[in-house]
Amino acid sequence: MDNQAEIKVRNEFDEWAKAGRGEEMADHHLPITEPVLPLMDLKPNDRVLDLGCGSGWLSRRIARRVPEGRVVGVDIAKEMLHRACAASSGYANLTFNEGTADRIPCDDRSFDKIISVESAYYWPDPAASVREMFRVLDAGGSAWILINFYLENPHSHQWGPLLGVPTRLLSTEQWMRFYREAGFVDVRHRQIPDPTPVPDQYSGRWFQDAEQMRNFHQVGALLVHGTRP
């Protein structure tokens, strides 16, 4: 990454989690997350990543399904990674490293799973971040990738100018591709739709009225997943 573009994301994910934005991504995320975590199929001693984690939710999560495995979660931002170590405390196999997709503070081979919600769109090489993924997986483990953001959603398309950082707007096949060219194998994908009810009256930032926010809860987002031969 470049070296500016990695302040600036890091800066701005500071600020998002001293303004208490990294506990409001639970909220946010957890109900297109939480059917994915079935099709993981999680098992108790599953080494997992957690891939732009945030403050630390879904990582908590997902330790509790695998009590006699371990969860990294990895972040730009050392804001979020204090904010997540603060609410971790109680979990004896879970641990937070600072780093980017496109340099993973693993060791080769070190996971059987692997999972990044909304973080991939802010990935400025996706092709290094995938081929990073695929570095850090074992024999047999599976990738996957959540995101709101994507081509084939257009009701997420005027989210670009309002983040305040650079976001990649990819197809799904551009993702399919960057997973196939990594070496990944039964590359898939489907689009989650978001169950969250929706107001009759909309007056936020990210969406043009209720409509357009019950559109983009009716395509749903993207999950790209595939798997290390």
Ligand SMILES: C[S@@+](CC[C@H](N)C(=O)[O-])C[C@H]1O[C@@H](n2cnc3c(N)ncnc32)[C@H](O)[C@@H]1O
Second form
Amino acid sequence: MDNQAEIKVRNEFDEWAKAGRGEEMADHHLPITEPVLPLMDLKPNDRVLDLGCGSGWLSRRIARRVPEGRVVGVDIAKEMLHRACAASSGYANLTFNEGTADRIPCDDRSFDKIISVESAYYWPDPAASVREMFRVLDAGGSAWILINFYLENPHSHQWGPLLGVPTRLLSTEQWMRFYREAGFVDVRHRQIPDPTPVPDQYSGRWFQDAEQMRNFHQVGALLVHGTRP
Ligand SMILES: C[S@@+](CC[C@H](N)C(=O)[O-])C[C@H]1O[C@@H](n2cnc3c(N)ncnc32)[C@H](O)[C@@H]1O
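Please move on to the form predicted in complex with the named molecule, as the form predicted on its own is already shown.
The complete assembly is shown below, putting the previous chain first.
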């Protein structure tokens, strides 16, 4: 059964998708995601899950890197998936499924790698979701979560009320504990600074001013990853 938090998040991201914000996120998230792809050590035949895939820009990028494998994008928002499918018609090894991180609509041990970009702080039950990531990974597979909204980057904390949907502001240690408790080994983290140039003046709503945006970029996104033994 859908809970209220899930419904709010789904509705919100359906609206984002209709407003074209799914595609815009590619520009915002690519600079922090690009350094993660070599760390994932993608093999041409890897089976990869993009969890909270949005408009599917990363799913398509990864599909090109795993020509003998396959990529599945999963997202809670139908409109995001609609756009992801429409933009991916030329990709034979890429499919999209509606689902949630705490009930991933995929078989046990069906992936070698999982990546999730800027989605995990919306998950209502992050511990259960990390357990789900463990369930759908095959032995030796790895799961990679990348987020900008976390305790050790104070320059994003103002996003909580601005986002208008339930979010969870968790620490690096909390995320790593979810991984360890789910059974992951070799659980590690690192921070990935955003190299995007910051304008002299900032007039948007996400940061107080250009200096806060610069600090946010410098602290960077949190990457947490682990391996299923
Ligand atoms: C900020 S967007 C990021 C999308 C994409 N990963 C990107 O980098 O462009 C967050 C995405 O997570 C999805 N999402 C939020 N909560 C989710 C959940 N519980 N299960 C699956 N997807 C979820 C949203 O629908 C949205 O598409």
